[in-house]
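To begin, one chain is listed below as structure tokens, in the form predicted on its own.
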Amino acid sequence: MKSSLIHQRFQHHFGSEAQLIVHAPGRVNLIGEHTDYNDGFVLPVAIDKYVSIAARSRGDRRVVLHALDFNQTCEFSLDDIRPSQGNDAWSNYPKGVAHFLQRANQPIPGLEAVISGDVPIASGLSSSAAIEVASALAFLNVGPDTPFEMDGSELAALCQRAENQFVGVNCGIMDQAISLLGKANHALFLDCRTLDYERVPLCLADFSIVVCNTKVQRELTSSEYNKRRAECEKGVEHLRQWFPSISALRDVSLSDFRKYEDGLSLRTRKRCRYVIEENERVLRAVDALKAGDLQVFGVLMNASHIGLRDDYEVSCKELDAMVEIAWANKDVIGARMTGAGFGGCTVNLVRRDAVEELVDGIQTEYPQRTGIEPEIYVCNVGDGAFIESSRNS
């Protein structure tokens, strides 16, 4: 939402001017799926779709949040933060952030806020991380005496804890990190164990990133997501018999895994193999970007989807249909599901002069195969979260 519009909505709802407006982007992960909670490597980009929060501090400990997109208001005290159920479950993201900021001894104030965004919900583009990051920056910056003492990696880790422990989704840190640390025309190569990162130039030249939404909704809290995490941990426990120092699958090479995989069930073996191979694909993908070789990068994207479909088993018929339609287009050099899976989006690397052909093909063939009308976004690679004074809106 444009700054001027959300500022007007704040004035209308609260009868006063906002002090600041925070924008935090969604993301699309180019490669490195389900590796983040295995201490592995990821390569996302921030996209030019944002969750925006207009906020003003209060003189008390109350927090009043109005979600424009749901036309709902939630109010709570910073001294008594409890999870919400049902229609206002969206408020658990800013509530969780407020809870963990206070546990980190950040003196946050009460505030009034209007929240809106154009990051599609439950699509795999990480609207949840965007609202967490925007909420954190609003709490930390809205008060005149509020010290901002956390760097980007620390704040990303805090937002991750909010989602893990307050919302109840065992996500990794990738989504929060890219929302905070993204840079226009760069991918973020992130080591999810150390939180070391490198912004890798993304020279798309004659190519575009096209994100296609299957419109299949999934709810991570009740999905297979947490099961996959447990299966990976089971694999690590098994492998410690031979490699006592390992703490995650990222510590195991594919050749070593193959030596000792027979003691695992077929299902756990497939899960672990995918994660180990995906980490290797991310490293190769970074090398390909640095060499300007988008063709190799596209091949790695395709291999990633096959692994997610066959070994990690987090794809679905709608995602597979959308990827197969893209693969049939000679000008698409890479296509894969992105996000947690079981629905959500695909990401496609396509020649710029063939974008319209791809869009037309998906809009025609995907409904024929699934009975669902897709949404398609041609994305620019944007900056991470930023703050602006309402006076500049």
Ligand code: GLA
Second form
Amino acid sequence: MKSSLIHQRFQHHFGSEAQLIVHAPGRVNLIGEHTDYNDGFVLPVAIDKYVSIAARSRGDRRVVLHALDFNQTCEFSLDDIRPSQGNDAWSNYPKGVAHFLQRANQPIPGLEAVISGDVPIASGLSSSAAIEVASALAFLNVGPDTPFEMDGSELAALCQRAENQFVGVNCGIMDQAISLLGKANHALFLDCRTLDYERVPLCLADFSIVVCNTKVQRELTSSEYNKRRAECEKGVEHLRQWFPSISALRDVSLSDFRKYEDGLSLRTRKRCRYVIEENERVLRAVDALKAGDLQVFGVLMNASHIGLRDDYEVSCKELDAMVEIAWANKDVIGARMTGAGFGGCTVNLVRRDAVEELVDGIQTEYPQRTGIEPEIYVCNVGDGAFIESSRNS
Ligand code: GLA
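After the form predicted on its own, can we look at the form predicted in complex with this ligand?
To see the whole picture, the full complex is given below, headed by that same chain.
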């Protein structure tokens, strides 16, 4: 939401001026799927869709949050933070963040805030990470004390903890990291073990990134996600017989894996092979990007989708239909599902002057194949989270 508008809405709701406005983006991952919780590599970009929070500190320990998009208000004390079981589940993200900031001995004040966003919800574009990151920055910067000094990766890890342990979703670090560390026209090459990162210029030249939403959202996403994590861990445990020092699939080469994969079930073998290959693909994709070779980058995206579909088995017929429609277009050089899978979005690298044709193709063919109307976003790669002081504070 535009700053002036959210500022106005704050004033209307709370009858005073907000002190600051925070914006945190959603993301789309270009390549490196299901690698983050295997200590591997990812290459996401921040999209120019944001969760925005206008906030003002209070003199007491109370937090009053108003979600404009749901027209709901949630109020709690910083001394007694409990997860909500009701229909205001969105409030668990800021609550979890406040809880973990305090556990990390960060002094945070009570505050009042309005929250709004244009990151599509439950679409695999990380609106949850965006609200976590926006809340963290609001809590840390709204007080009278000097702004916080926490390092970006550390704060991403704290937001991830809030999601794992307070909200109860066992995600990796990718989404929170890109929401904090993203940069316009750059992809974030992140090592999910060390949290070292590099912002790689995204020289798209004549190409655009188009994100297509299947509008499918499946309940099984989180149980299947946890199953995949367990299967990867099983693979690591097996390989430790020969490589006692390894702690994640990140530590294993494909050739070593091939030597010792016997003894694992076919399913676990497929899961592990996918992860090892995907890590390799990310490294090659970064090289391709640096060399300006988008064609190779696109080929790697396509291979990533095939691995996710056949070996990791987290695609679904709607995602496959959307990707196949894109693959049939000669001006699409790469298309794959993005995010956890079982629905959500695809990401496409398409020649700029053919974007309209791709959009038309998906809008026509996808409903014919699935009976569902898609949503399509032609995205710009935006900045990671940022803070604006309010005009009159
Ligand atoms: C979800 C999780 C991420 C990552 C992706 C799959 O978006 O939140 O941490 O594991 O799935 O790459």
